[in-house]
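Here we start with a single chain on its own, the form predicted alone, put down as structure tokens.
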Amino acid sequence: MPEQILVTGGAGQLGRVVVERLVAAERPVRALSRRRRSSAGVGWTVGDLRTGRGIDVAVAGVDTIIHCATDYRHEVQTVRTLVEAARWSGQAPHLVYVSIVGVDRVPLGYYRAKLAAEELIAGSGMPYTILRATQFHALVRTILAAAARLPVVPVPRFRFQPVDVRDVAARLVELALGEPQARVPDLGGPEVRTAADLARALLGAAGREKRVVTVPVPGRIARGYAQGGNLAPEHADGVVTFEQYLAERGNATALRYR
């Protein structure tokens, strides 16, 4: 029987692309969502990782889980719910988890939660693979678009290495179809860029001319970013650049927040 793969967060930014790639590869796909959905080649199942509702049904009979769902306030709780349901299923599925580069170097609350989730998975006794990726293009664009509303665009003295969601999805699918590897090498975007440089690229894509200024940001979190804790320059394996991503969106949407 073909291997059954569950994708949590199947309707989300990352999960949607993972599901599309699995369907294109003609793999049996089950996708978890909080609402009823329907699409060709996908067996959608309704469940809520925060409450546990429907998760036992979602994991029943699956061989691999690609965990793309994320919860900024309850990350550890939702991962624990998934792990416990998978263990109770008796299947011991391969759990593929996407984390973030810098969770052990930047003391951001959400990063700490992702690191705790990694540790929970590693100690669960389940076969697992953990991939850390740098910030998605969409996140960097959203942050910079907010600053670009002002007459003068203020940006921190940080560097980013934005990666395309399609590059991350491709790597997750590759990992899911292979053997469990524990933590694998990080995945970073193709370029390490200053926030100011990326802001100018965003303004250029929108046909705007504004002055961009770098400003100091105090605190331990800012220091972690300033020291490059969010970067993986030795793993610049992504393909799509920030400019290519913006060009695909078109200048009419470049400065939108979502």
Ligand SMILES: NC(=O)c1ccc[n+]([C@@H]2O[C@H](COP(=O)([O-])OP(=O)(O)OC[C@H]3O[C@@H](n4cnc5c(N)ncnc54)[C@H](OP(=O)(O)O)[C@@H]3O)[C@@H](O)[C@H]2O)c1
Second form
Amino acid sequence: MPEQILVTGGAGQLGRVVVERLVAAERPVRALSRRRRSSAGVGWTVGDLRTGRGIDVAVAGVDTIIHCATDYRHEVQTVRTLVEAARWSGQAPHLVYVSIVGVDRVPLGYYRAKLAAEELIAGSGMPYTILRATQFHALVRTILAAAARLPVVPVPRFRFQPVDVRDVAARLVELALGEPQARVPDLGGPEVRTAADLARALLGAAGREKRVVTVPVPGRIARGYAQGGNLAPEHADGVVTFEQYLAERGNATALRYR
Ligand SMILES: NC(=O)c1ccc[n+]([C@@H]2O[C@H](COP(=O)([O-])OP(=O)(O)OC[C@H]3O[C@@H](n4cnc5c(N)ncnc54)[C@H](OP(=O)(O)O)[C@@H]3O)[C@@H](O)[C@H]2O)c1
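Can I get the form predicted in complex with this ligand as well, since the one above is the form predicted alone?
Below is the whole assembly, all chains and molecules, this chain first.
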């Protein structure tokens, strides 16, 4: 029997691309969402990882789980629900978890939760693989687009290494189809860039000219970013650049300026 793969968060930014790749590879794929959904080649299942509703059904008979769902305020609880349901299924599925570069270096609440979730998975006795990725293009664009609405664009003295969800999805699928490897090397975007440089790229793609100024941001979290805690320069393995992403997105119409 071909391996049955469950993708949690199958309708999310990353999960959607993971599901598309599995369908294109003609793999049997089940996808979890809190809402009823349908799409060709996908066995959608309804469940909520916070309450546990429907999760036993979602994991039943599954060989591999690619966990792309995330609940920003309840990350550990939702991972625990998934791990417990998977263990009770008696199937010992391979759990592939996507985490974030710097969860152990930047003291952001969500990052701490991701680190605790990694530790929970590692201590669960389940076969697992953990991949940490840098910030996705869309997140970096969202952060900078908010600043780009101002007459003078303020940016922090941070660097980013934005990665495309297609690069992350490709790596996750590769890992899911292989043997469990515990923590694997991080995945970063192809370029480490200053926030100022990325803001100029965003403005340029929108055909705008504005002054970009670097402003100091106080606090421990900002220091973690300023020290490059969110970067993986030695793993700049993503292929799609920020400019390519912006060009494909048709960003000029997406940026709303005052
Ligand atoms: N965004 C980044 O820059 C970045 C960088 C590195 C790593 N990551 C990691 O990549 C993963 C995916 O991120 P993303 O940006 O693709 O997230 P996303 O677009 O916000 O999607 C998350 C999905 O989680 C599902 N979900 C939320 N709460 C749930 C619950 N209680 N039960 C079941 N499903 C639930 C939602 O699906 P429904 O609404 O359909 O239920 C949603 O589509 C996360 O683990 C994140 O930490 C993200």
